[in-house]
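Next up: just one chain, as structure tokens, the form predicted on its own.
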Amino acid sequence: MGKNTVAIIGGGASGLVAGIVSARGGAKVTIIERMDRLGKKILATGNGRCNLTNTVLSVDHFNGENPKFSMPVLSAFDVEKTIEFFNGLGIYPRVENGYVYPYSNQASSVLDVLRQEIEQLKINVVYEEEVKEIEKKKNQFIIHTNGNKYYTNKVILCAGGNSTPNLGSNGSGFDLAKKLGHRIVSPYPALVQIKASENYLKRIKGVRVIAKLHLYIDDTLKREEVGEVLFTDYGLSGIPILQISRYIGEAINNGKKIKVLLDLIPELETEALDKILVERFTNMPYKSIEDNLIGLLNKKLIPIITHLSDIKDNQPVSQISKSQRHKLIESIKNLTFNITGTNDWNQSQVTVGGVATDEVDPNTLESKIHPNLYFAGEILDIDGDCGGYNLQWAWSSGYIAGKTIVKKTN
């Protein structure tokens, strides 16, 4: 490859771009991408319509052992930057509620137009290569894969943390950081879904409802979400739900106690809720508690909700005592699941841990350890929440490090 030349390890969403800006800048560069194609895993992003980014960013929706890690890089290359970015290749953006989507609706268009820039700058991709070491020979380093090797001055590693392998990343990049004298935060899966160990999760498998998430580690309350849950027969499932998943991932690598609350009428005060079923109590006497509560709760949920009460389903609620009715409004306020895990690494949609930022320049991404070598997107031990928050992290890094290393070679 030789000299000003850029060697960018994985085509992913970070990659993608670095090799872009790279290239734009006058580097030669080569993508070395272990999959069969480029960019698989943004296929997959906002089921299927990519959520670019959102246009509420701050540090408070990103995570790691040092959030504010990521603030020079988000500020240098920001939203507006970002959409710019892409509305320069053909995406146009829609914007719903701060998520910010290509206007066709489409993750194939956002990868279609990225690959024919690709093209278009003449970037070399190699194809179905996995490296297996990076050796640093003074200022060269030469990359071994399972077929060649490469001699490269620069390299950007994106190589992806351990989620969805079977869109790309497979955990490689971190034993090719390790090896190279980078401490790895120890990942595990997140934006995933979680396990519960009630047994009645398969009497209400595929049940939606709106709710009030409250998360509970070791009895303390560690955060709030709200919106659609979906229970599964093995757990939860839902955007809340994926909020949460870092810290239950956290939580049960420390041994810690879980525990997730569900209030499922969340609009209502528990004095406004108590209010409503006197009335109904009161205007249908002759009704079961089982019928009494149809319209109110999914009637999948209601034999459960009776249960936790301790009330019979075929109990006229003209017999059901105050205390019985607070206890009603308790488990309905209170929806309490044991916390055992979540899912593994196929249905993870992003990587908490990767390479230490503390060995990682902020502003360039360049390693401290050793010169002209760059992490960019998910490697780094910088994880987003859902909605648009982990590939806006990707698109900002990749830029960055692909920015400046023309800097550096001009």
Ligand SMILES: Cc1cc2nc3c(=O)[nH]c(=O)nc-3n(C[C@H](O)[C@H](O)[C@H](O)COP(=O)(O)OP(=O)(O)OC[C@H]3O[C@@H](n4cnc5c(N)ncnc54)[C@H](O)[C@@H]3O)c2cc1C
Second form
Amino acid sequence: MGKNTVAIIGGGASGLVAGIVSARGGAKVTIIERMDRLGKKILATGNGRCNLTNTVLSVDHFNGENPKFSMPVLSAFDVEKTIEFFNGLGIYPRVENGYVYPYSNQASSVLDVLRQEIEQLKINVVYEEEVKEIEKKKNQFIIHTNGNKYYTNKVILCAGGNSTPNLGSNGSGFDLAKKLGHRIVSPYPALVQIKASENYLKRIKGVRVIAKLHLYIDDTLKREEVGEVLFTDYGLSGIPILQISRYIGEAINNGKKIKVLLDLIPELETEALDKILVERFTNMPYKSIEDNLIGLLNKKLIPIITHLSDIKDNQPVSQISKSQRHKLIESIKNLTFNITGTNDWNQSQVTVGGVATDEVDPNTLESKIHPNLYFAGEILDIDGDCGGYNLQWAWSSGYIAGKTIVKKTN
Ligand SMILES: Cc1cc2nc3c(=O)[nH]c(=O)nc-3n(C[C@H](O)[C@H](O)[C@H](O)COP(=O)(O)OP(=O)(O)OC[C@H]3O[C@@H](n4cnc5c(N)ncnc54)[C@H](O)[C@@H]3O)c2cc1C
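Structure of the form predicted in complex with this ligand, please, following the form predicted on its own?
Next comes the full complex, and the chain you just saw is listed first.
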């Protein structure tokens, strides 16, 4: 390595795109990867299908200290350009409700075409070397790995976050950035299942409901989501739960009270539900409350709901008072869980926090502290919602970092 060379630290989603773009522009690129192969995480994305982007792209789907930081990059390399880029590599898109997948429905296709392009461009790839330190000496960077030193004048740090360390990203990128003087916004696991203290969860594990959920932090409504929630023996899972999980780690750490309220019949307003219950109670007065609710609620949930409403399971509905009925409605529409935490890094799909964006140029992704040092992907303090947004951030930021280097070199 030497003058006009680019070292890319981390051969994941952002590093692969950054490498391709820099090499296409004429740079001599070396990717340094700590694992024995490139892009391991890509294989696990989208349940093995790789949800590579989403046609509905806006700042609302991105989070961090300053979500707007992501916009110049996402506008410069947007969904259309991303689909075009991958189409150029061979990925024909399949769009399902805005979620974009490879037509083959195989995440491995996405990794295959990226790897083929890396080979075709003769990009040098170093495997099984973890970067331990990036030393800045005058206009040069010296990259220390376990075993080697590399000299280069441009670096793109694409080492990801802390999530799923078995797939490569072990948080070491944050240490590298910190040693170079960058501020790191505290990382927490996100897009992860959440834990709750309710003992009855063990009795309803495996039950799925379509619900509207409200996340309250210290009694303030933080976020609403609708979708399928899965009860587990330790808490809650499912896409709407993953979506709200980014707020939990930090709130717990700051000693805040977190509650999730589930509306189990979101299609019906309270009055409409009351009317339906009155009808059911009138039409089937001989049934116990437990039997009467069958067909309206999941059978395993019924004893939980009646217990929370202070109604005995075997109480005939003919004896249920108006106030008991209202309590029942309250339990159905506001089933409350006290949240105690999230699952750990091994289960989380993305990392909240990372390199603070106020020290990075939003148009070029160059460090404001060290010229010729760039960041791309999850290492930055930007995390996206579930639905293709995190990969879109990785592709766009990798593309912009690579493109800027090419522009500056030529
Ligand atoms: C199970 C799962 C499913 C997901 N599904 C989706 C999905 O469908 N859609 C979506 O948009 N997002 C999805 N994501 C999130 C998405 O995969 C990541 O946000 C994205 O891969 C981040 O790209 P990255 O390049 O920043 O980091 P990574 O892909 O994590 O790559 C970082 C690379 O750097 C290497 N590395 C780290 N430290 C060092 C070091 N010190 N020296 C050398 N190499 C190093 C790692 O080994 C790794 O290869 C999913 C994540 C998971 C875990």
